[in-house]
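Below you'll find only one chain, the form predicted alone, shown as C-alpha coordinates.
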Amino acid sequence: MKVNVHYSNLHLDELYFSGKTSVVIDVLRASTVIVTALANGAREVIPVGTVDFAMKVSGNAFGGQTILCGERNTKKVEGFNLGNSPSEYKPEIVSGKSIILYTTNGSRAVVKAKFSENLFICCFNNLPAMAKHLLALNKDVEIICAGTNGNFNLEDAVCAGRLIKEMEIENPDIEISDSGKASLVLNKDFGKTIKKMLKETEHGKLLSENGFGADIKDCAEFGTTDLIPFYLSGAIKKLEAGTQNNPVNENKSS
(Lines of atoms letter the chains of each structure in order from A and count residues from 1; the text may use other names and numbers.)
(Lines give C-alpha, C1' and ligand atoms only; values in the text may rest on other atoms or scores of the structure.)
Protein backbone atom coordinates (compact mmCIF):
# COMPACT_ATOMS: atom_id res chain seq x y z
CA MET A 1 0.00 0.00 0.00
CA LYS A 2 1.53 3.30 -1.13
CA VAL A 3 0.41 6.78 -0.13
CA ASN A 4 1.16 9.81 -2.32
CA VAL A 5 0.39 13.50 -1.80
CA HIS A 6 -0.33 16.20 -4.40
CA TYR A 7 0.05 19.78 -3.19
CA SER A 8 -1.79 21.07 -6.27
CA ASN A 9 -3.93 19.42 -8.92
CA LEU A 10 -3.40 21.95 -11.70
CA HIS A 11 -0.69 19.87 -13.36
CA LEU A 12 -2.82 16.71 -13.36
CA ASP A 13 -5.25 15.55 -16.02
CA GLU A 14 -8.65 14.26 -14.86
CA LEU A 15 -7.84 10.84 -16.32
CA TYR A 16 -4.80 10.56 -14.04
CA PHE A 17 -7.18 9.53 -11.27
CA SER A 18 -8.94 6.77 -13.23
CA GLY A 19 -9.03 3.60 -11.15
CA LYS A 20 -7.33 5.25 -8.17
CA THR A 21 -8.39 5.70 -4.56
CA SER A 22 -8.26 9.44 -3.87
CA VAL A 23 -8.82 11.73 -0.89
CA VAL A 24 -9.47 15.46 -1.28
CA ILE A 25 -8.46 17.79 1.55
CA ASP A 26 -9.52 21.43 1.80
CA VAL A 27 -9.35 22.19 5.51
CA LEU A 28 -10.26 25.88 5.14
CA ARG A 29 -13.07 25.28 4.45
CA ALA A 30 -14.77 23.12 1.80
CA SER A 31 -13.98 19.65 3.12
CA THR A 32 -15.02 20.74 6.61
CA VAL A 33 -18.28 22.11 5.20
CA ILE A 34 -18.97 18.87 3.32
CA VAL A 35 -18.40 16.76 6.43
CA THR A 36 -20.52 19.13 8.54
CA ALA A 37 -23.40 19.24 6.03
CA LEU A 38 -23.60 15.45 5.73
CA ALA A 39 -23.23 14.98 9.50
CA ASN A 40 -26.18 17.35 9.97
CA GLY A 41 -28.42 15.37 7.67
CA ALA A 42 -27.87 16.75 4.18
CA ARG A 43 -28.92 14.19 1.56
CA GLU A 44 -25.89 14.88 -0.63
CA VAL A 45 -23.38 17.53 -1.66
CA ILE A 46 -23.04 18.16 -5.40
CA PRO A 47 -19.62 19.72 -6.10
CA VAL A 48 -19.29 21.92 -9.17
CA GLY A 49 -16.34 23.54 -10.87
CA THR A 50 -17.83 26.89 -11.85
CA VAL A 51 -20.41 29.38 -10.58
CA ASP A 52 -22.22 29.20 -13.92
CA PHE A 53 -22.62 25.44 -13.61
CA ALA A 54 -23.85 25.84 -10.04
CA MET A 55 -26.56 28.23 -11.27
CA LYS A 56 -27.46 25.86 -14.09
CA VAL A 57 -27.83 22.87 -11.76
CA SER A 58 -29.90 24.88 -9.28
CA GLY A 59 -32.14 26.04 -12.12
CA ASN A 60 -33.18 22.44 -12.66
CA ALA A 61 -34.04 21.96 -8.99
CA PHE A 62 -37.60 21.86 -7.72
CA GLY A 63 -39.58 21.49 -4.53
CA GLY A 64 -37.22 23.53 -2.37
CA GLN A 65 -35.04 20.51 -1.72
CA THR A 66 -31.85 22.01 -3.17
CA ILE A 67 -29.68 24.72 -1.61
CA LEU A 68 -27.13 26.71 -3.61
CA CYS A 69 -24.00 27.20 -1.52
CA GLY A 70 -20.38 28.25 -1.59
CA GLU A 71 -17.95 31.10 -1.97
CA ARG A 72 -15.64 32.95 -4.26
CA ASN A 73 -12.51 34.46 -2.67
CA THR A 74 -13.83 33.57 0.83
CA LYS A 75 -17.16 35.42 0.49
CA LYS A 76 -20.61 34.04 -0.33
CA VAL A 77 -21.42 34.30 -4.01
CA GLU A 78 -24.19 36.80 -4.71
CA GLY A 79 -27.49 34.96 -5.06
CA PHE A 80 -26.33 31.86 -3.17
CA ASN A 81 -28.24 30.65 -0.11
CA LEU A 82 -25.25 29.81 2.06
CA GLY A 83 -21.55 30.62 2.04
CA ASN A 84 -18.63 28.41 3.06
CA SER A 85 -18.77 28.59 6.86
CA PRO A 86 -19.37 25.22 8.58
CA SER A 87 -21.60 26.90 11.18
CA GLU A 88 -24.11 27.84 8.47
CA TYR A 89 -24.90 24.20 7.75
CA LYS A 90 -27.23 23.61 10.68
CA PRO A 91 -29.51 20.53 10.78
CA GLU A 92 -32.67 22.62 10.51
CA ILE A 93 -31.32 24.17 7.30
CA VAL A 94 -29.67 21.26 5.49
CA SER A 95 -31.41 18.11 6.72
CA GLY A 96 -32.80 16.14 3.78
CA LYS A 97 -31.52 18.71 1.27
CA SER A 98 -29.20 18.47 -1.71
CA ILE A 99 -26.35 20.98 -1.42
CA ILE A 100 -24.90 22.38 -4.64
CA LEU A 101 -21.42 23.53 -3.65
CA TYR A 102 -18.99 25.76 -5.49
CA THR A 103 -15.79 26.91 -3.79
CA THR A 104 -12.65 28.55 -5.09
CA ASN A 105 -10.50 25.50 -4.37
CA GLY A 106 -12.22 22.52 -2.74
CA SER A 107 -15.16 21.74 -5.00
CA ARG A 108 -12.95 22.15 -8.05
CA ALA A 109 -10.44 19.65 -6.63
CA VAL A 110 -13.22 17.10 -6.17
CA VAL A 111 -14.40 17.62 -9.75
CA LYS A 112 -10.82 17.18 -11.00
CA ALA A 113 -10.64 13.77 -9.26
CA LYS A 114 -14.12 12.60 -10.30
CA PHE A 115 -12.86 9.62 -12.32
CA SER A 116 -11.34 7.99 -9.24
CA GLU A 117 -12.55 4.50 -8.44
CA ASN A 118 -12.92 5.61 -4.83
CA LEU A 119 -13.08 9.30 -3.94
CA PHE A 120 -13.34 10.50 -0.35
CA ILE A 121 -13.32 13.85 1.47
CA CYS A 122 -11.17 14.46 4.54
CA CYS A 123 -10.66 17.23 7.08
CA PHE A 124 -9.43 17.26 10.66
CA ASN A 125 -12.99 16.56 11.90
CA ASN A 126 -13.14 13.07 10.34
CA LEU A 127 -9.43 12.32 9.96
CA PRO A 128 -9.08 9.31 12.31
CA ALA A 129 -12.08 7.60 10.73
CA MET A 130 -10.72 8.32 7.26
CA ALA A 131 -7.36 6.78 8.17
CA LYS A 132 -9.01 3.59 9.42
CA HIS A 133 -11.17 3.33 6.31
CA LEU A 134 -8.24 3.73 3.94
CA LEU A 135 -6.29 1.06 5.81
CA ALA A 136 -9.27 -1.28 5.57
CA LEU A 137 -9.44 -0.72 1.81
CA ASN A 138 -5.72 -1.53 1.56
CA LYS A 139 -5.29 0.23 -1.78
CA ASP A 140 -2.76 2.80 -2.95
CA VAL A 141 -3.94 6.29 -2.00
CA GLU A 142 -3.64 9.65 -3.77
CA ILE A 143 -4.12 12.53 -1.31
CA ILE A 144 -5.08 15.73 -3.11
CA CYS A 145 -4.50 19.01 -1.28
CA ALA A 146 -6.87 21.59 -2.76
CA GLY A 147 -4.36 24.33 -2.01
CA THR A 148 -5.08 28.01 -2.57
CA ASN A 149 -5.65 29.23 -6.13
CA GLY A 150 -3.63 26.32 -7.47
CA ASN A 151 -0.73 26.90 -5.11
CA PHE A 152 0.59 25.10 -2.03
CA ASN A 153 -0.95 25.90 1.32
CA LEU A 154 0.23 24.77 4.74
CA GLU A 155 -3.05 23.68 6.29
CA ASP A 156 -3.88 21.06 3.66
CA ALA A 157 -0.32 19.73 3.68
CA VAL A 158 -0.33 19.40 7.48
CA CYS A 159 -3.68 17.62 7.36
CA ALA A 160 -2.30 15.22 4.73
CA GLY A 161 0.68 14.56 6.98
CA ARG A 162 -1.55 13.88 9.98
CA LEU A 163 -3.64 11.48 7.90
CA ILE A 164 -0.52 9.56 6.86
CA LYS A 165 0.75 9.57 10.44
CA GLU A 166 -2.51 8.03 11.69
CA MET A 167 -2.26 5.36 9.00
CA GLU A 168 1.40 4.69 9.73
CA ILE A 169 0.70 4.15 13.43
CA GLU A 170 -1.64 1.28 12.54
CA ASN A 171 0.45 -0.03 9.66
CA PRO A 172 4.17 0.88 9.83
CA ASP A 173 4.76 -0.98 6.57
CA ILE A 174 2.86 1.41 4.31
CA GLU A 175 4.99 2.90 1.53
CA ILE A 176 5.12 6.69 1.56
CA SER A 177 6.14 8.83 -1.43
CA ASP A 178 8.61 11.71 -1.14
CA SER A 179 5.77 14.23 -1.09
CA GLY A 180 4.07 12.16 1.60
CA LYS A 181 7.23 12.20 3.70
CA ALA A 182 7.39 15.97 3.31
CA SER A 183 3.83 16.26 4.62
CA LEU A 184 4.81 14.16 7.65
CA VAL A 185 7.61 16.62 8.42
CA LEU A 186 5.23 19.58 8.07
CA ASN A 187 2.72 17.94 10.39
CA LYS A 188 5.46 17.27 12.96
CA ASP A 189 6.66 20.87 12.83
CA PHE A 190 3.33 22.71 12.57
CA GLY A 191 0.54 20.31 13.55
CA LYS A 192 0.96 20.14 17.32
CA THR A 193 -1.75 22.75 17.88
CA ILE A 194 -4.14 22.66 14.95
CA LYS A 195 -6.09 25.81 15.75
CA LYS A 196 -2.93 27.88 16.23
CA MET A 197 -1.51 26.54 12.97
CA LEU A 198 -4.69 27.38 11.05
CA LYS A 199 -4.83 30.91 12.46
CA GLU A 200 -1.26 31.57 11.38
CA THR A 201 -1.56 30.32 7.79
CA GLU A 202 -1.99 32.82 4.98
CA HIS A 203 -5.52 31.64 4.29
CA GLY A 204 -6.39 31.58 7.97
CA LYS A 205 -5.30 35.20 8.29
CA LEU A 206 -7.36 36.10 5.21
CA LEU A 207 -10.44 34.47 6.69
CA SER A 208 -9.99 36.41 9.92
CA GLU A 209 -9.54 39.66 8.01
CA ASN A 210 -12.76 38.98 6.10
CA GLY A 211 -14.79 38.25 9.23
CA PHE A 212 -14.63 34.43 9.20
CA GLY A 213 -12.27 33.90 12.12
CA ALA A 214 -14.87 31.78 13.95
CA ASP A 215 -14.66 29.21 11.15
CA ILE A 216 -11.11 28.34 12.19
CA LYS A 217 -12.33 26.81 15.47
CA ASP A 218 -14.76 24.55 13.60
CA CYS A 219 -12.12 23.52 11.07
CA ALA A 220 -9.58 22.76 13.84
CA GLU A 221 -11.75 20.22 15.68
CA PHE A 222 -10.10 16.81 15.51
CA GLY A 223 -11.85 13.46 15.31
CA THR A 224 -15.32 14.74 16.14
CA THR A 225 -17.13 12.47 13.66
CA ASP A 226 -16.71 9.05 12.06
CA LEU A 227 -18.49 10.19 8.91
CA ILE A 228 -16.83 9.29 5.60
CA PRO A 229 -18.03 11.34 2.60
CA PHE A 230 -17.66 9.54 -0.74
CA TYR A 231 -18.26 10.69 -4.29
CA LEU A 232 -20.60 8.69 -6.52
CA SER A 233 -22.38 9.63 -9.75
CA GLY A 234 -21.78 13.36 -9.42
CA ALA A 235 -22.62 13.71 -5.72
CA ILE A 236 -20.91 13.29 -2.36
CA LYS A 237 -22.83 11.17 0.10
CA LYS A 238 -22.36 9.64 3.52
CA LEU A 239 -20.73 6.22 3.42
CA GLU A 240 -22.95 3.91 5.42
CA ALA A 241 -21.46 2.14 8.43
CA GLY A 242 -19.99 -1.25 7.64
CA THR A 243 -19.42 -0.45 3.97
CA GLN A 244 -15.83 -1.20 3.02
CA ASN A 245 -16.03 0.16 -0.50
CA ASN A 246 -18.41 2.44 -2.33
CA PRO A 247 -20.20 1.18 -5.46
CA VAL A 248 -18.38 1.60 -8.75
CA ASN A 249 -18.89 5.03 -10.22
CA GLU A 250 -21.32 4.79 -13.12
CA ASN A 251 -21.93 8.40 -13.94
CA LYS A 252 -18.88 10.51 -13.28
CA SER A 253 -19.93 13.65 -15.06
CA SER A 254 -20.16 16.76 -12.99
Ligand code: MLT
The other form holds:
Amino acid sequence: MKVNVHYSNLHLDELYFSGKTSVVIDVLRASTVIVTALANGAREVIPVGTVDFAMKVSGNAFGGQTILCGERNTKKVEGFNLGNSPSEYKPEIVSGKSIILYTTNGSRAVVKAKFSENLFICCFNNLPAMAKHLLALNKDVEIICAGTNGNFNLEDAVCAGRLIKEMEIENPDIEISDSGKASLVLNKDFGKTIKKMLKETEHGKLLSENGFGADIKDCAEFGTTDLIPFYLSGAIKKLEAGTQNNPVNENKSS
Ligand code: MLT
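Please give the other form, namely the form predicted in complex with this ligand, since only the form predicted alone has been shown so far.
Up next: the whole complex, starting with the chain shown before.
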Protein backbone atom coordinates (compact mmCIF):
# COMPACT_ATOMS: atom_id res chain seq x y z
CA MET A 1 0.00 0.00 0.00
CA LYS A 2 1.49 3.32 -1.11
CA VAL A 3 0.52 6.75 0.20
CA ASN A 4 1.22 9.92 -1.76
CA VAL A 5 0.52 13.58 -0.97
CA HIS A 6 -0.26 16.47 -3.35
CA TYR A 7 0.23 19.91 -1.81
CA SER A 8 -1.80 21.51 -4.60
CA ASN A 9 -4.06 20.11 -7.30
CA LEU A 10 -3.54 22.91 -9.79
CA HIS A 11 -1.11 20.92 -11.93
CA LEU A 12 -3.22 17.77 -11.95
CA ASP A 13 -5.71 16.82 -14.64
CA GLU A 14 -9.11 15.49 -13.53
CA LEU A 15 -8.34 12.22 -15.29
CA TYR A 16 -5.26 11.69 -13.10
CA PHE A 17 -7.65 10.52 -10.40
CA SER A 18 -9.60 7.90 -12.33
CA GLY A 19 -9.33 4.53 -10.63
CA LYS A 20 -7.57 6.07 -7.59
CA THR A 21 -8.47 6.15 -3.92
CA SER A 22 -8.27 9.81 -2.93
CA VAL A 23 -8.68 11.85 0.23
CA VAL A 24 -9.28 15.61 0.10
CA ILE A 25 -8.10 17.73 3.05
CA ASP A 26 -9.06 21.37 3.59
CA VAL A 27 -8.76 21.82 7.35
CA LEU A 28 -9.59 25.59 7.30
CA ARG A 29 -12.46 25.12 6.72
CA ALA A 30 -14.21 23.22 3.93
CA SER A 31 -13.44 19.65 4.96
CA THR A 32 -14.32 20.48 8.59
CA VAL A 33 -17.60 21.99 7.41
CA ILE A 34 -18.43 18.90 5.31
CA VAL A 35 -17.78 16.57 8.25
CA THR A 36 -19.77 18.81 10.64
CA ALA A 37 -22.75 19.15 8.28
CA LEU A 38 -23.03 15.39 7.73
CA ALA A 39 -22.49 14.66 11.44
CA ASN A 40 -25.37 17.05 12.20
CA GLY A 41 -27.76 15.24 9.87
CA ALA A 42 -27.36 16.87 6.47
CA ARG A 43 -28.58 14.50 3.74
CA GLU A 44 -25.65 15.32 1.46
CA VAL A 45 -23.16 17.99 0.50
CA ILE A 46 -22.97 18.87 -3.18
CA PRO A 47 -19.55 20.40 -3.87
CA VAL A 48 -19.40 22.87 -6.75
CA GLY A 49 -16.54 24.62 -8.51
CA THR A 50 -18.13 28.03 -9.16
CA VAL A 51 -20.68 30.34 -7.55
CA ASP A 52 -22.63 30.40 -10.84
CA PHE A 53 -22.92 26.62 -10.82
CA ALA A 54 -24.04 26.72 -7.17
CA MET A 55 -26.85 29.11 -8.19
CA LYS A 56 -27.79 26.90 -11.14
CA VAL A 57 -27.94 23.73 -9.02
CA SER A 58 -30.04 25.47 -6.37
CA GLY A 59 -32.36 26.86 -9.06
CA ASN A 60 -33.14 23.31 -10.17
CA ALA A 61 -33.69 22.04 -6.64
CA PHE A 62 -36.90 21.75 -4.65
CA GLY A 63 -37.39 24.72 -2.31
CA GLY A 64 -36.79 24.23 1.39
CA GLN A 65 -34.71 21.05 1.10
CA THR A 66 -31.63 22.70 -0.36
CA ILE A 67 -29.41 25.37 1.13
CA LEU A 68 -26.69 27.37 -0.56
CA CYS A 69 -23.50 27.58 1.46
CA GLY A 70 -19.88 28.60 1.29
CA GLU A 71 -17.47 31.48 1.14
CA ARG A 72 -15.50 33.87 -1.01
CA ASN A 73 -12.47 35.46 0.64
CA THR A 74 -13.58 33.70 3.87
CA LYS A 75 -16.97 35.53 3.91
CA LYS A 76 -20.46 34.23 3.13
CA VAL A 77 -21.30 34.70 -0.53
CA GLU A 78 -24.04 37.29 -1.08
CA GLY A 79 -27.40 35.56 -1.37
CA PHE A 80 -26.17 32.31 0.22
CA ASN A 81 -27.84 30.85 3.31
CA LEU A 82 -24.69 29.93 5.24
CA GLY A 83 -21.03 30.82 5.16
CA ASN A 84 -18.15 28.45 5.87
CA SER A 85 -18.01 28.34 9.68
CA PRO A 86 -18.53 24.82 11.10
CA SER A 87 -20.63 26.31 13.94
CA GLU A 88 -23.26 27.51 11.44
CA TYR A 89 -24.06 23.93 10.45
CA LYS A 90 -26.29 23.18 13.44
CA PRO A 91 -28.60 20.12 13.43
CA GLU A 92 -31.74 22.30 13.42
CA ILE A 93 -30.49 24.08 10.30
CA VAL A 94 -28.94 21.28 8.23
CA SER A 95 -30.79 18.12 9.23
CA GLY A 96 -32.29 16.41 6.16
CA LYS A 97 -30.99 19.14 3.84
CA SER A 98 -28.94 19.01 0.66
CA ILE A 99 -26.11 21.48 1.04
CA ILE A 100 -24.70 23.05 -2.08
CA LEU A 101 -21.17 24.05 -1.11
CA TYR A 102 -18.88 26.45 -2.92
CA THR A 103 -15.55 27.33 -1.33
CA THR A 104 -12.42 28.90 -2.79
CA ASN A 105 -10.23 25.82 -2.53
CA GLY A 106 -11.93 22.90 -0.76
CA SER A 107 -15.07 22.27 -2.81
CA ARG A 108 -13.04 22.80 -5.96
CA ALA A 109 -10.47 20.20 -4.88
CA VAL A 110 -13.27 17.66 -4.42
CA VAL A 111 -14.66 18.48 -7.87
CA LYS A 112 -11.17 18.08 -9.34
CA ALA A 113 -10.86 14.57 -7.86
CA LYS A 114 -14.40 13.49 -8.81
CA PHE A 115 -13.27 10.67 -11.11
CA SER A 116 -11.58 8.83 -8.25
CA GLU A 117 -12.77 5.29 -7.67
CA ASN A 118 -13.05 6.11 -3.96
CA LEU A 119 -13.11 9.72 -2.81
CA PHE A 120 -13.15 10.65 0.88
CA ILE A 121 -12.99 13.88 2.88
CA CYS A 122 -10.74 14.27 5.92
CA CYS A 123 -10.09 16.89 8.58
CA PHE A 124 -8.71 16.63 12.12
CA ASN A 125 -12.23 15.87 13.49
CA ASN A 126 -12.49 12.51 11.67
CA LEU A 127 -8.80 11.74 11.12
CA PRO A 128 -8.38 8.57 13.25
CA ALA A 129 -11.51 7.02 11.68
CA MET A 130 -10.26 7.96 8.21
CA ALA A 131 -6.88 6.32 8.88
CA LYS A 132 -8.58 3.09 10.00
CA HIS A 133 -10.89 3.10 6.99
CA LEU A 134 -8.03 3.56 4.52
CA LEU A 135 -6.05 0.75 6.13
CA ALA A 136 -9.07 -1.56 5.91
CA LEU A 137 -9.52 -0.62 2.25
CA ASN A 138 -5.86 -1.50 1.61
CA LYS A 139 -5.51 0.46 -1.63
CA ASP A 140 -2.89 3.00 -2.67
CA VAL A 141 -3.94 6.44 -1.43
CA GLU A 142 -3.61 9.90 -2.98
CA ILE A 143 -3.98 12.63 -0.36
CA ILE A 144 -4.96 15.95 -1.92
CA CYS A 145 -4.29 19.05 0.15
CA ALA A 146 -6.66 21.75 -1.08
CA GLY A 147 -3.99 24.35 -0.29
CA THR A 148 -4.58 28.06 -0.81
CA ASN A 149 -5.15 29.46 -4.29
CA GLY A 150 -3.12 26.68 -5.88
CA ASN A 151 -0.29 27.01 -3.37
CA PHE A 152 0.98 25.00 -0.41
CA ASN A 153 -0.54 25.64 3.00
CA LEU A 154 0.77 24.35 6.30
CA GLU A 155 -2.49 23.23 7.91
CA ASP A 156 -3.42 20.75 5.16
CA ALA A 157 0.15 19.43 4.95
CA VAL A 158 0.28 18.83 8.72
CA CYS A 159 -3.10 17.10 8.62
CA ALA A 160 -1.85 14.87 5.77
CA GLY A 161 1.23 14.03 7.84
CA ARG A 162 -0.89 13.16 10.87
CA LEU A 163 -3.11 10.93 8.72
CA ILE A 164 -0.07 9.07 7.40
CA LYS A 165 1.39 8.80 10.91
CA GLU A 166 -1.82 7.22 12.24
CA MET A 167 -1.75 4.74 9.35
CA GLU A 168 1.94 3.97 9.82
CA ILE A 169 1.45 3.20 13.53
CA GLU A 170 -1.00 0.44 12.56
CA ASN A 171 0.89 -0.69 9.48
CA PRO A 172 4.63 0.13 9.49
CA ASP A 173 4.94 -1.47 6.05
CA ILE A 174 3.02 1.20 4.14
CA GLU A 175 5.12 2.76 1.41
CA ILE A 176 5.33 6.54 1.74
CA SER A 177 6.24 8.84 -1.18
CA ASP A 178 8.77 11.67 -0.78
CA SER A 179 5.95 14.22 -0.45
CA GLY A 180 4.33 11.96 2.15
CA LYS A 181 7.60 11.79 4.13
CA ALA A 182 7.81 15.60 4.03
CA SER A 183 4.30 15.82 5.50
CA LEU A 184 5.37 13.50 8.34
CA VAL A 185 8.21 15.89 9.21
CA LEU A 186 5.86 18.88 9.08
CA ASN A 187 3.43 17.11 11.39
CA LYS A 188 6.25 16.29 13.81
CA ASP A 189 7.41 19.91 13.88
CA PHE A 190 4.10 21.76 13.83
CA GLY A 191 1.39 19.28 14.75
CA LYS A 192 1.93 18.93 18.51
CA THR A 193 -0.66 21.58 19.38
CA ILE A 194 -3.10 21.64 16.51
CA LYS A 195 -5.00 24.75 17.62
CA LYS A 196 -1.80 26.78 18.04
CA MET A 197 -0.53 25.61 14.65
CA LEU A 198 -3.81 26.56 12.94
CA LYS A 199 -3.89 29.96 14.63
CA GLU A 200 -0.40 30.77 13.40
CA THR A 201 -0.92 29.78 9.75
CA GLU A 202 -1.51 32.46 7.12
CA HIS A 203 -5.10 31.38 6.63
CA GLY A 204 -5.66 31.08 10.38
CA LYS A 205 -4.51 34.68 10.81
CA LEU A 206 -6.78 35.83 7.98
CA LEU A 207 -9.75 34.04 9.55
CA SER A 208 -9.06 35.77 12.88
CA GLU A 209 -8.71 39.17 11.17
CA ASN A 210 -12.05 38.63 9.44
CA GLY A 211 -13.86 37.69 12.65
CA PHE A 212 -13.78 33.90 12.28
CA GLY A 213 -11.17 33.17 14.95
CA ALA A 214 -13.63 30.93 16.85
CA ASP A 215 -13.72 28.52 13.89
CA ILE A 216 -10.12 27.56 14.58
CA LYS A 217 -11.10 25.75 17.76
CA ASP A 218 -13.72 23.68 15.87
CA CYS A 219 -11.25 22.86 13.09
CA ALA A 220 -8.62 21.79 15.66
CA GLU A 221 -10.82 19.18 17.40
CA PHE A 222 -9.11 15.81 16.97
CA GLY A 223 -10.98 12.54 16.52
CA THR A 224 -14.37 13.80 17.66
CA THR A 225 -16.31 11.74 15.10
CA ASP A 226 -16.01 8.44 13.23
CA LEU A 227 -17.85 9.86 10.26
CA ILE A 228 -16.38 9.09 6.82
CA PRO A 229 -17.70 11.37 4.07
CA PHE A 230 -17.49 9.83 0.59
CA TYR A 231 -18.24 11.34 -2.81
CA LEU A 232 -20.42 9.53 -5.30
CA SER A 233 -22.17 10.82 -8.42
CA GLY A 234 -22.01 14.50 -7.55
CA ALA A 235 -22.72 14.37 -3.82
CA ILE A 236 -20.82 13.73 -0.59
CA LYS A 237 -22.63 11.46 1.83
CA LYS A 238 -21.91 9.73 5.11
CA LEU A 239 -20.53 6.20 4.77
CA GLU A 240 -22.83 3.92 6.71
CA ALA A 241 -21.19 2.01 9.60
CA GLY A 242 -19.83 -1.38 8.65
CA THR A 243 -19.49 -0.48 4.96
CA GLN A 244 -15.98 -1.22 3.75
CA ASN A 245 -16.13 0.71 0.56
CA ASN A 246 -18.47 3.04 -1.23
CA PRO A 247 -21.64 1.47 -2.67
CA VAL A 248 -20.50 1.67 -6.29
CA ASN A 249 -17.40 -0.37 -5.60
CA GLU A 250 -19.31 -2.90 -3.53
CA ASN A 251 -21.56 -3.40 -6.53
CA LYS A 252 -18.53 -3.78 -8.77
CA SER A 253 -17.00 -6.50 -6.63
CA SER A 254 -20.26 -8.44 -6.14
C1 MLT B 1 -11.52 27.16 1.05
O2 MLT B 1 -12.10 26.26 0.45
O3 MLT B 1 -10.68 27.87 0.53
C4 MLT B 1 -11.79 27.43 2.50
O5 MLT B 1 -12.43 26.48 3.12
C6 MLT B 1 -11.65 28.83 2.88
C7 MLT B 1 -12.30 29.28 4.15
O8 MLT B 1 -13.24 28.68 4.63
O9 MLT B 1 -11.89 30.30 4.67
